[in-house]
Every structure is written in structure tokens, then in C-alpha cells.
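So this first bit is one chain, no partners, the form predicted on its own, shown in C-alpha cells.
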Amino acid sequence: MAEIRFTIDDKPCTAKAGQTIWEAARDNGVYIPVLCHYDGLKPVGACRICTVRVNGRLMAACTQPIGKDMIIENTAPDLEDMRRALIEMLFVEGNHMCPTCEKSGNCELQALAYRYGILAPRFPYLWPRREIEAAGPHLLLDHNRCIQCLRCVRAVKTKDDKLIFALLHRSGKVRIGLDPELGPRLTEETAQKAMDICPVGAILKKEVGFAVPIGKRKFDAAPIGSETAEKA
């Protein structure tokens, strides 16, 4: 099958038919940040962090298929500022206390804030009142940190494909919840999977605390996006 040729930030690239822009960029050593996207899951374009400009139009790189002769802008100043604003909004919309979070150093939101050099958000903090829910024998749901990326909804299912996580309520009261029958029956292995796939510290496995010391965690060793850049 013929390769698809395109450019991203003036860099000539090739892609395979059926790839998304994000996948094609990754294979060419170009990092496009994501939060809701996860390899192997159906993309939903929920967070919009991956927004790029394609032939003058804004598109979500994780959902848009790559096309012939696309001219893609990824690091234009206005796009980078939009991503920085989205990250800042996620921080002020919830309650993210990084120094006390079990996910610190493994948190993708925190890692993106470091990548974009965010010291203080341009928006006022909302300090919402949200609960921490003891969801079954193995999980804690910290609704203060959830960014509603839907990774857990898409990834954590029973063997017969039933959803274990789902969105509850509407509008400003939307939150992630566990199925009342399936949630309490989660195995420790599935609980660990749910914690691992969460990009922030909203899903935590009980009775596990700082198993990996601060300073030796994923993004302590290498900034987010460095794996992709090494392919260039």
C-alpha cells in the first residue's frame, strides 16, 4: 500500500493508511501531547490537548485520520498557548495537590504542566467541594482530581465487555462512578489496571502508598514526550 506523504511543522513525513494524525506524528518522531488518548483504546477527542491545525482548520489529532498532502501545524505559538490554557483550566477546575498525590511523578497532567513551564494559572482557582469515595474493597475515587478523560470507562470492562466505570449526572455535576454491582467485585488486578490507566490521581488502589519513591517515578526520569522525540 502506498505511503501517505504529509508535513508537520514543515517536516516531510510519511504515514500508513488508516493512521490518525497523532499516530502518524508519533511514528515520525513528532510529539503531540494528549491526555484522553491511550494506545489501544478507541479515541474520543475529549480533552482537545492534541488540537493541531490542518490546512488552516483546527482538528483533534487523536481522532482525525491522516490524509494525503496534509500540511499540519503542531507547535505554532497560538496552538501551544491554547494547550497551555487547557492544562491551566484543568488545574483550576479541580483540586490538584501534587505534593501529596500518590500519582505525583507519574501524573500526565503534572508532566504536561512541567513541559509547558506552567508556574501559576492565568485563571482563578474554583476550589470545588468534591468527595473522596471509597469505591469497593480495592479502589478510592478522588473526584477532586478527575479530568473526565474517559480512559477508565473505555478500558476497564468485564470479560463479557460490560462497563465498570461510567459518567454519572450531568453538566457541572458530572463525575465518574462505578457500577454498583460490578464495582465491588473488582479484582485487585483490575483495580491496579484502572489506577495505571488514569492519567492523574483520580483512581487509586487502596493500601498502596508511595511504593515507588519520589524521584524514581516515570516523569522524574524523563520529561513527557521524550520517548517520541527519541524516534526523530
Second form
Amino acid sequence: MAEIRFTIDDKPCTAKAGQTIWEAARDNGVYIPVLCHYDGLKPVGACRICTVRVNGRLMAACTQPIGKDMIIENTAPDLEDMRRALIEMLFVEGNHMCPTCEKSGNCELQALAYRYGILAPRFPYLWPRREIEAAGPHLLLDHNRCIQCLRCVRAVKTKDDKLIFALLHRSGKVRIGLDPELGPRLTEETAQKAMDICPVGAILKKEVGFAVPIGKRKFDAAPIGSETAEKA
Amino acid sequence: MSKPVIATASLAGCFGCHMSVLDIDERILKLIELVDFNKSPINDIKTFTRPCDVGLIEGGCCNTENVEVLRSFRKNCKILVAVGECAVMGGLPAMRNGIPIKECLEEAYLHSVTVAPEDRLIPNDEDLPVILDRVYPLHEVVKIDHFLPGCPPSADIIWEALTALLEGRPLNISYDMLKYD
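Show the form predicted together with the partner chain, please, the one above being the form predicted on its own.
Below, the chain from earlier opens the complete complex, with every other chain and molecule after it.
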């Protein structure tokens, strides 16, 4: 198969046909931040954190296939500031109380905010009123923290490929929900998978809180994305 | 030349951030050499006696007294720093935001299981500050110059911020200093 040549921030790179920009960048040791995307899941382009500029146009790197001779900008100051703004918007539109959150230190939204050095958001807080839901024997859904990335919807399914999670309602009232029949029958293993795939603290497994001590959590030592650059 | 002057206050906070200031350990001796303290719960000076260079504020605004104190800090301090999650985003007290104030007061003073039946009364004395509709982060009330997140912010980030501000250089916040928890 012919190699596709392209550049990211002037760095010459090669990719295989069929890869997305994000996958191609990762294989070349270039980190493009993502939040809704998870390696192996079908990309949906929900959060737009991965926006890059391709030949002068803005595109979501997680959904856009790589093309021949693409000139990609990834770390231009205006792009980075837009990503920062998106992260800040996600913080103000939900209720993200990091000190009370079990996912703190392992949360990808928080890790991105750390990576971008966000000290306070530029937007006013919205303080929506959202509920916490005890969903079956193993799970807790904290709708205050959900960023509607759809990772749980895409990743957590039954053996015969039925959806367990889905989005309910519309627009500002949208929230994730468990299937009323399949949800309560979730195994402990699937519940753990749901918690792990959630980038924030919206899906929590019951009865094990704060298991990993401060200092040993996922993003305590190095910023999110460090491993992509190390591999190259 | 006189030393730079620091003032501090705790609004709707738990005093943990002040504890973190004291957590700079032996560097506090150096700090005392470098600066004078004015209005602060640490020395119990209640009102400003002179203009200050740096004001450190812990906690958000949950009542009218908090707003008053915050405005007096803005008036008397050249640089105002929001210290800790409560000051930056409202923090734990802001968990009541989004719940109507009537529901909050009724839950706390009428329906709570720990309220004795004869004590069921929502406080409403003219000497008490009036509670706000929600808890506000400091920068939604006055202009804030610097933010130090954390619950509490580490002694290291506080020390870095203080020394940077006193030396007039930009803050150099490293990855391990920046935490929201």
C-alpha cells in the first residue's frame, strides 16, 4: 500500500491509507488532544478538542481521514486557545467539583485543563441543576459531570451488541441513561469498563471510592499526551 | 524602603488555604523578613490600616458580608489573588448553587434530622449578613489579578506566587504545582 506523506507543524510524516488524522499523528509521535475519542471506538467528533487546521480549514482530527500532501497545523496559538476555550466551556456548563470527585487525578477533562495550564475559566459558571442517579447495583451516574462524549454509548454493549447506555432528551437537557432492563443486570466487570471508559467522573462504580492514592493517579506525574511523544 | 504589605481573608472557605500558607514551613521566617502583614486572620488585624500590595483571598462569596470584605480588599490591595477552589469556582459551598435558596434554608433549619423540633426557625436577624442567591467565585464580583487553584493550593504554588509577585516577575507554575484537588 502506498504511503501517504503529509506534514504536521512542518514535521514531515507518513501514514497508511484509511487512518484518521489523529491516528496518523499518534503514529508519528505527535499528540493531538482528544476527549470524546477513545482508541478503538468509532469516532464521532463530539467535543472538537482535536480540531486542527488542514490546508487552511478547521477539521476534527479524530474523524477526518488523512489525505495526501495535507499541511496540518496542530499547535498554532489560535488553535490552542480555541481548545482551551472548549475545555473551559465544558467546565462551566456542568458542575465540576474536582475536590469532591472520585475521578480527580484520573479525569481526562481535568488532565487537559492541567496540560493547558488553565487557572480559571474565562466564561461565567452556569450551575445547571442536575441529579445523581443510583443506576442498578453497581453504578452511580453523576449527571453534573457528564460531557456527552458518547464514549459509554459506543463502548459498553451486551454480547449480542445491544446498547446499554443511550442519550436521553435534547439540547441543554441531554443526559446519559441506562437501559431500564439491561442496566440493572450489568455485571461488575461491565460496570468497571463503563467507569474506565468515562473520561470524567460521570459514571462511577459503587463501593470502591478513592482507591488510588494521590501521587499515584494517572495524571499526577506527567501531562496527558506525554506517552504519545515518548513513543516516537 | 518599607516592606511590601500583604493582607489575607477567608470568605466562604474552610480556612484550609490559610493552613496551606502556614504550610510553607521554615520559609515563613523568610516571608516575615520580606513582608509586613496587614488585615488578616493570622494576626487578627480587623480593618485595613494602610494600602496593601498583595491581597490573598480564600473562599467564594456566599453572603453580603463576603461581598463587602472582597470589595474592601479590591479597594485597598494593588494585586488581588484568588486562593483555592472556593475562590476560583465556588468550591464545596457552591454545591448549593442551582438549588433554590428557599429549599436550602428549609433543609438546613426546618427539615434536617439534627434540628430539634423546638429549634425549627430560619434565622432572620437584621444583624446577620443576608445569604446570596448562590455562591459566586471572586472574579464574578470584582476584578481578580491571579488565580491559584487547588483544595488547598500547595504550599509550593503559594510560595511561588508570593515570591513572583514580590519580585515583580511572571508566575512560573509547574505541572506538579497545578492541581484542582
